[in-house]
Amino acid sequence: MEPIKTSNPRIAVLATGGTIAGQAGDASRTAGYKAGVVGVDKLLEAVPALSQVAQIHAEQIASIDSKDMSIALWIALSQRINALLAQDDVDGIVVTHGTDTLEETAYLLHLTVKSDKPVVLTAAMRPSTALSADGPLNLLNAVTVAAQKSAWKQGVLVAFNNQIHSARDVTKTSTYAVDAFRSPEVGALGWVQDGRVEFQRAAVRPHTTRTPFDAQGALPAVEIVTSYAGASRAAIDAFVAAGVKGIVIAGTGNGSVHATLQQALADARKQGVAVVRSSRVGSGHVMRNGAASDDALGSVSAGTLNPYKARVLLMLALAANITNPAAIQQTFDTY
């Protein structure tokens, strides 16, 4: 990239597609669209007043659907902000994504990104196609996020429908509603509407550069299998046949784990396999059981982590060479 010339901030808009790049038949539709299909320009060219913000470099990493988000492509875009931000010219970075993973992918970005510079997720509910399209605005939004000071050491963020949330912090709520995302425990971060960015908080846990994770390779195979009534066991016993290397339960209320579960989790245990206990419950923590359950297992508690990120968190950490249960603990204590 040629250095820019401008006082301006320069951020650097990556585009993999979703909803935000999505496009129907009929404007009235705000479902049964295609994802991914609308191009980078195409997204900037419909939200003019992002001149006025930034100086702006685009890039398409993918086009997809995210519900299809891969390891490959988690990796590839990982290394690819790190390449951006290691960069004199340019001051941040804004990734447009879909809604369903995104959760996962800045998680992932919150914990390998290595850099101080602002990196802001966006996403939208509606096609670009859609009457009141959210997507032009989130992006202005996030962009104006990305090019404020105060956004530097915040790790990776995710501006959506005027709020500012952790990457550690915020899920997916709705399935239609154009505040979609929320931060169950702790809350948004903060605001950003008309141009102002205010942060009314800071995010506490280790993140970005003061982590040990990279994503320069591929990561170990984990797992997710959910606890319910009448629970069986055939999933971990495939899964343990298949080589996982680890297995995430989203367990009922406080991480609670069906007796047949737990009986095939020891065994996985016994084959080397690390095993994490999260909740399927929307919102709270999970404590850790001691002689009850843990100790005995072998198995690490998610904290408030819900199983989706404990699963990202796992990979990284079995990559990282963190496979004693007790050092899994202290990393899941940390970040």
Ligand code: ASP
The other form holds:
Amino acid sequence: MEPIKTSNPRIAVLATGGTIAGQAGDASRTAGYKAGVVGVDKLLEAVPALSQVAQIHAEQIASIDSKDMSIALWIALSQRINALLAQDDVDGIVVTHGTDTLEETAYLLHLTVKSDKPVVLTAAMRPSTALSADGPLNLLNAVTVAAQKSAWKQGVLVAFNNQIHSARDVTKTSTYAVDAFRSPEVGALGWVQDGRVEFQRAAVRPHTTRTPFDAQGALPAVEIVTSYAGASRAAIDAFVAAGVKGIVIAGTGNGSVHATLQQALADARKQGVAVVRSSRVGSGHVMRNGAASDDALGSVSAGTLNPYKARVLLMLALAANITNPAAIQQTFDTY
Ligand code: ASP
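The form predicted in complex with the ligand is what I want next, because the block you gave corresponds to the form predicted on its own; please supply it.
What follows is the entire complex, opening with the chain shown before.
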């Protein structure tokens, strides 16, 4: 398949920090560096080939380690992307990000960007100062994807290690490997290499312009609680006392919940807290369990969303005044 070239695509690169902008004391270090230090101009300078792919407009949105990502920054990023994509002179967006929370940011943008133009996140596992740093090629590949007509209407994408993933499916699966991202069970959407982009499948669930969600104001507080042997109800009770609007359970196996937590969740439901059951397993889906708990309790099954993405969707749903269990379940079954 021949690469599809748009004439002079204009791509905005929005930098937020991460290891791709990381700096270590010497080139042999791939751990023990500081993330989010190197500015976007330096990241672009390291990839002269970018000028052959697109005209780049660069913005430094933040300089953080993405482990410290905040809701406020999510909202600022979503709003800035929407403002840029509304301009006729912007054809697509690339966001450089840390790998730690990339999947959460990507899914939030997948649901709140209101444009068909490409939005592509990328990152790196090795700091910019490392021998064999992976950031420069990931950045070139991300801009290459964002510059393609075939990347329009695909929702938010993640270009990493030559693969293109859907924001809904992708998750970090390795602490240090350069091949750190997977889309469990469904696989990548396609690949990018040496200027070529090929999509092999498309995401079927609605996203971007086909969702009712936006990130305009503050998002309601939603927390995650994990179920495990000997779990106590202390975390759930503390979150309810703190006024959370929703709790996502990272359940065992198929989203099963320890009996002690189940009782605490029943009490949380009486306070009007929304409850979503997901799984801590890392792949597979969670089905409604009917009379055993979801029907009786008014809880919702997360389907194939992992706990972190289920939290993003629950926050956006509650912000959109989707609050009763049937409507929240419908939302999880749709997006
Ligand atoms: N802690 C880093 C971050 O998420 C890790 C990385 O970018 O690979 O910002």
